[in-house]
Partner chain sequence: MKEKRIAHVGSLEVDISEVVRDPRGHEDEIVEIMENDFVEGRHSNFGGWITLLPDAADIAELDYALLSRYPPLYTDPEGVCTDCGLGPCNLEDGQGKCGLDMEALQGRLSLRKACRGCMTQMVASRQLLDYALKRWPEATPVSMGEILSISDHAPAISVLSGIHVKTIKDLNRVLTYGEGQLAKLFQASYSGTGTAVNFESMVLHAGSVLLLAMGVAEMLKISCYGFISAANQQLDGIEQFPPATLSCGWASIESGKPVVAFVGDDFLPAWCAVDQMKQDALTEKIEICGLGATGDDIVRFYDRGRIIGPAVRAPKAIRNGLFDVVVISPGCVPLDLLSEAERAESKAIWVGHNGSGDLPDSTDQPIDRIVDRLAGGEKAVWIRDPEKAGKVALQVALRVKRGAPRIISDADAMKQAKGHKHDCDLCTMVCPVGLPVSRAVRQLSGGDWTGFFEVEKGCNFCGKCEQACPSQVHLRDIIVAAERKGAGNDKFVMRPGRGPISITELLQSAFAVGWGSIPAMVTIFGCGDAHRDEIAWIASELLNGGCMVFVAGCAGAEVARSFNQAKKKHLFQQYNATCASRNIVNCGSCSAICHAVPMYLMLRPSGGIPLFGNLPPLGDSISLGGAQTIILWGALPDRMYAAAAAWARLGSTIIVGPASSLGWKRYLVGNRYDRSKWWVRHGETGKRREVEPVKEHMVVPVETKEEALTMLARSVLNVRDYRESRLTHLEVLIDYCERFYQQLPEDWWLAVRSDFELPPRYRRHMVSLLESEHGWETEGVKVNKARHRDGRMMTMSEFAANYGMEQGIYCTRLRSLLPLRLRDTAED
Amino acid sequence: MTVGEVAGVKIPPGREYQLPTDPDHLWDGLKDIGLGIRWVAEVKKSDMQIELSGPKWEYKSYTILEIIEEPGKVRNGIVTLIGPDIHEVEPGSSFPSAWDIKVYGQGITQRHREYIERQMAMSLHGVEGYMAFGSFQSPWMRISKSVAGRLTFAKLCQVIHAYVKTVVPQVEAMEFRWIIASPEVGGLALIEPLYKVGIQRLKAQELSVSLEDEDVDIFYGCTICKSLAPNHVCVITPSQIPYCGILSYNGAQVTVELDPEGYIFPMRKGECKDQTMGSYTGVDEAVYERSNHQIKHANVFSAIKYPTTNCGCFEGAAFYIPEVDGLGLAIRRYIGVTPLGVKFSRLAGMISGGSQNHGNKGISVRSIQSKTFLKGDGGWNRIVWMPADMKKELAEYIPEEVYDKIATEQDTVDPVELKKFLKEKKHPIVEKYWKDGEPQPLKVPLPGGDWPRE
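Write the structure of the given chain, one chain only, in the form predicted together with its partner chain.
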């Protein structure tokens, strides 16, 4: 059933366009638009011709990419535009929108969806005068007045169509339906029921490909930063994405499939030695081989004991605070002092360059949302400090019972004060890790060193 049918909404008819589907002519007619990732730009409100979705519509809009695995169900190169085109609206207009994109290709499965979505995003971001924020579930798009005479919604679809078919040649057919919900078309009243169904579909899609570390035999490694940080090896598992946050397990898998000579490589998981710490024989072997024989053992879920190496591109870092036997978190844009007495920039400098720095680990913002986040160290029960902005941003992923017990720079950056704070707030660390109300600091080995045998 279509989204409209499920939502019980009658969708008005639209205009149909046929995009060129001959492989030699996919890009025809696009010469008057700047294309390429360097065209990524901001479109200010005063410069916009049209805005789709965004905060004005409480993000009640969607973009859905559906992988259709049955042949013959996707009308190749057809764009159905329901509502006005870019040049047909008053400059500065804003409407909610619903964008359905269907893809078919032999061998293209749900697994490829994230990869294709990324290629779609890459192609769209690189269109002159187009700006997009937010995810597919909460899109926010603007198109600049400067391209209003040249760019149409069909052309935007053509860019995606041509780009995706070029970079994923297995894709055979793509079809687009784009509802630009001006008041004449039905406005938010039309989109809202569609949105509800659409969001459910997006969530169902997520679930259909979500994997646990236990579900797979192969992890992936990435050494892109090795050209600068020669000992570094990143380990990508279903629950642990790289520190830089640029791709997920599925993305890594498809990347290797399509580009076997690239910088991402399969890593045998091997035998699980310790599930809590995330210790695997295959990971140890691969890390040893690719770290100039410098790192013998790496735990995927720990910042304290044998963490994986740190490149220099991490979005944030977890760091051990001995005075409270807990972990602090910080992200790059936090420029204040941490409870270690240093700023993030100094901390980053100290732990980067491909070393195994016990007590310190690069982190990506998305990995903080994972269930296995620092599981080996006690997870959120061990996290005692983070910048206020970061805490607010990640609020939904922090267990409610711990949220108020994690200090920020607005509470203190002094370890002595922090200790008092944790006691007062009854942070779980006091009960679970401290002894008689006193922290028991670990004697953390120096970088590259070994922990005493337990």
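Form predicted on its own structure, per the form predicted together with its partner chain context:
We keep it simple here and write out only the one chain, dropping partners and molecules.
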């Protein structure tokens, strides 16, 4: 993690800090910062000292954890900060950023990456004055003015360093580089090429999983978001990646192996009641127990009827558009208006919190790539709208015969015009779901309600 040149872009020099590496002193110097669940809170724009990434920068920032399997390649406890520190900027400042983290430990392999990523996220979950949303591919962070004189980027790295080494003792060395891309450092022009390379590196690190849902008897559940969404339960299958995009089926397996009493738990699949919808007796039983007896039934492959609950950390969302009886997709970096007449940020606030919101389902970029994606609703034959850059990014996963028939904000965000677009393009929804060329809008129950028995 040396300062030099990446993707043809020269990286400015930075300042180096050495974190404590002795196990007895990992947390030294952090007593003036509150740590723990009581500090979990949102940082309002008016209260922020600094913001990193987020909608202002179209989420063009990233955090990358790289597992290094060769000893001696990771400088233990070194933090390189390129750009200004928290207290060195004007209150309310906002910048894109790039955060690279290297980890080495004997026996630590790519199989452990997702588990360590989740521990990193957990470590920062209760830092006083710190807020984070989104995934490693599209993070959004804010730091409050109330901690500007006490919290530094090196201290944030120290929290991760200390926490990870405490809960994953196999980790022997961690090294950090954080680029805060202020105009003096290079701004978005510095981050954009790094972002493109960074996303490629993230994809290259993903493990290939050949398992199908039918191949296993055990799914997994995740309740890490209960502090923000008390009734939320994520269901993880070989084909279903959690909404946050952090964990896969493999990552869930590793987590249970290393932390059997933690927030990831085995979920008996049970009898399959409806393979298309993803309805299983074991899933229903587990979700009911873990949702404080609030959610009686959940379909793994549907956003419309009895979807799994939404937390608030989702990368994106699928949403029902009644005027065309179809589904739209959007992710956090999209800052425009959706066909629902609201921006993604408003939509996310409406559907998060752990409720079962019929017609709305959190999604991750990786879950969209699955062949079971929303198959209970018709899959890609029901997808009618998505942001243009999202559509381009996921082009290889969208059926060729549907691709040009899905509208974007460049075509329209108006439901009436969207209906005309779908007719003109002969989208499959017109023939498969409409009647005599007209949509048949569903009467979607309120959150937590029941659909009429068919």
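Given the structure is predicted, the values throughout are model-derived calculations rather than measurements. Take the two forms, find the largest set of C-alpha atoms that superpose within 1.5 Å, and that set is the rigid core. Numbering follows the first chain given and starts at 1.
**Student:** Comparing between the two forms on the rigid core: C-alpha of Pro193 shifted by 2 Å or more?
**Tutor:** Shift of 2 Å or more: yes.
**Student:** Quick check: Pro169 between the two forms - does its CA shift reach 2 Å or more after fitting the rigid core?
**Tutor:** Shift at Pro169: 2 Å or more after core fit.
**Student:** For a quick test of reading the superposition: does Pro339 move by 2 Å or more at the CA between the two forms, rigid core aligned?
**Tutor:** It does not, since the Pro339 C-alpha is displaced less than 2 Å between the two forms after the core fit.
**Student:** Mind pulling the C-alpha shift for Gln49 between the two forms, with the rigid core superposed, in Å?
**Tutor:** Displacement of the alpha carbon, after core fit: 32.6 Å.
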